[in-house]
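Have a look below at one chain only, the form predicted alone, in structure tokens format.
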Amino acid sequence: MNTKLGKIYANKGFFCPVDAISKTKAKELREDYEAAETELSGDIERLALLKAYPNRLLPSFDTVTRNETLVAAAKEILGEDILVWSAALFIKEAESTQIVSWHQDLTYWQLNDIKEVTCWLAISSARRKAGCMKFIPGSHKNRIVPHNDTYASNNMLSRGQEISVEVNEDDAVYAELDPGQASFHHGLLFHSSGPNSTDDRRIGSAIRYISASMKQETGEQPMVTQVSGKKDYGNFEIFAPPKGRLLEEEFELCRKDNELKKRLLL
């Protein structure tokens, strides 16, 4: 990483903001995607599916997983062969207390690597009211640190994960983003968010973009798409781009990863 944007990377562990999309173009993601819980009113369990993959389900977030810019910016921390494991939306309602505890990613996916950057891309505004992501600069050069179990009814994690050792909030840098601005960050940084105090839902896809020469510790493989290069080690299910919206077919796909990613996620 020569550019001054992966030395920023290297030394803080995120950069931000990234002008990804227009805000035009956000709008219409996010547009998209509210129709598809229209559509899917009533029914739990493809709603789920729906925030989970929405890049399998609706072909416009997987064009934005493919977004130039944020290739680009994937390539410089990554190398050339990239993937994308996963872009599960993270949304916040209005007036929600929910919030995500300090944290590593890397803690609980079970890769054998850390050749992974997440970017968070947002849908509707991100400001620090409406419970931005925030980052300890430096703290990637942690290795993983003990995480606790906390079961919190308002934190967004499955289990209410938690670092145990003391973080200060002090040092915190809050990642405010306008709807079509990204953030990338490393898997090992340290980081939370707050609740949303705001009248609008916060909407952001966390694209967690992978070196392709990574795999799963357990020697499974999860399903993924291949957003640089063309290199394929063997060690995913690279599929190509969804056939259509909201298709069965890909909702099938989307049950079986499902299933697969609940043995992984420790």
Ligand SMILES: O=C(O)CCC(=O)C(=O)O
The other form holds:
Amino acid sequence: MNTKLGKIYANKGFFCPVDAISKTKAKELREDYEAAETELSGDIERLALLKAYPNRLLPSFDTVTRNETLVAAAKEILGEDILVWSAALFIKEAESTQIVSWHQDLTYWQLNDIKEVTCWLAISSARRKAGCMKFIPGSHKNRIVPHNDTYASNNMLSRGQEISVEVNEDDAVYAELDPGQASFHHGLLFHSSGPNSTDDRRIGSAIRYISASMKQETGEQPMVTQVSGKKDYGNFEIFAPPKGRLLEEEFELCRKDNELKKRLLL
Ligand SMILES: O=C(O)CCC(=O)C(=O)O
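Form predicted together with this ligand, following the form predicted alone:
Whole complex next, starting from this chain.
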């Protein structure tokens, strides 16, 4: 990684903002997602799958994971052969106390290496007041540090997982993003986010790009898509883009993958 971006990433463990799509395109994505929410209203199970797998259930989100600017940035970090391991939405409702505690992503997923980067694409405005992410520069140079489960009810992480070593909030850098902008962060970077005190939802898609050479420690093969390169190392189940919107066959695939991911989560 000898490029300017590569050097920043190697040094700080993140870079932002990256101008990925226009505000208009971000608005269209939001409208597509929110229309789907309305169509599924009352169906709690399908709504949860929609949030976890927008790229399988809405072709517009699969397309954005293939965005040239985003994939080019991921290639700087991971090389040519890139998969999307997930693209789940992190949504904080307006005036919400929901937070994400300090954590390192790679603590939980049982991947055998650190060739992963998260691209967090803002679908709505994600400024400080809306609870944008914050990063501790250089903290990706740590290995995985101890975490404990807080089970705090306002924590968006499944068990309220939190780094149990001291994190100095004064060192935090806020990754403020406008709709259509993205940040990229290393899987070992200490990061968190605060409450949303604005009157709008804060919506972002956390696109987990991984090198196709990675594998699950358990030997299981989650559902992925390939967005760069051609080589299949045989470690994941690679799927073609979804053929349509909110298809029942896609819900079924998402259900299966969701069960697998639940087993993987440490
Ligand atoms: O959306 C957030 O506030 C946190 C997201 C996050 O922790 C991640 O993408 O790894």
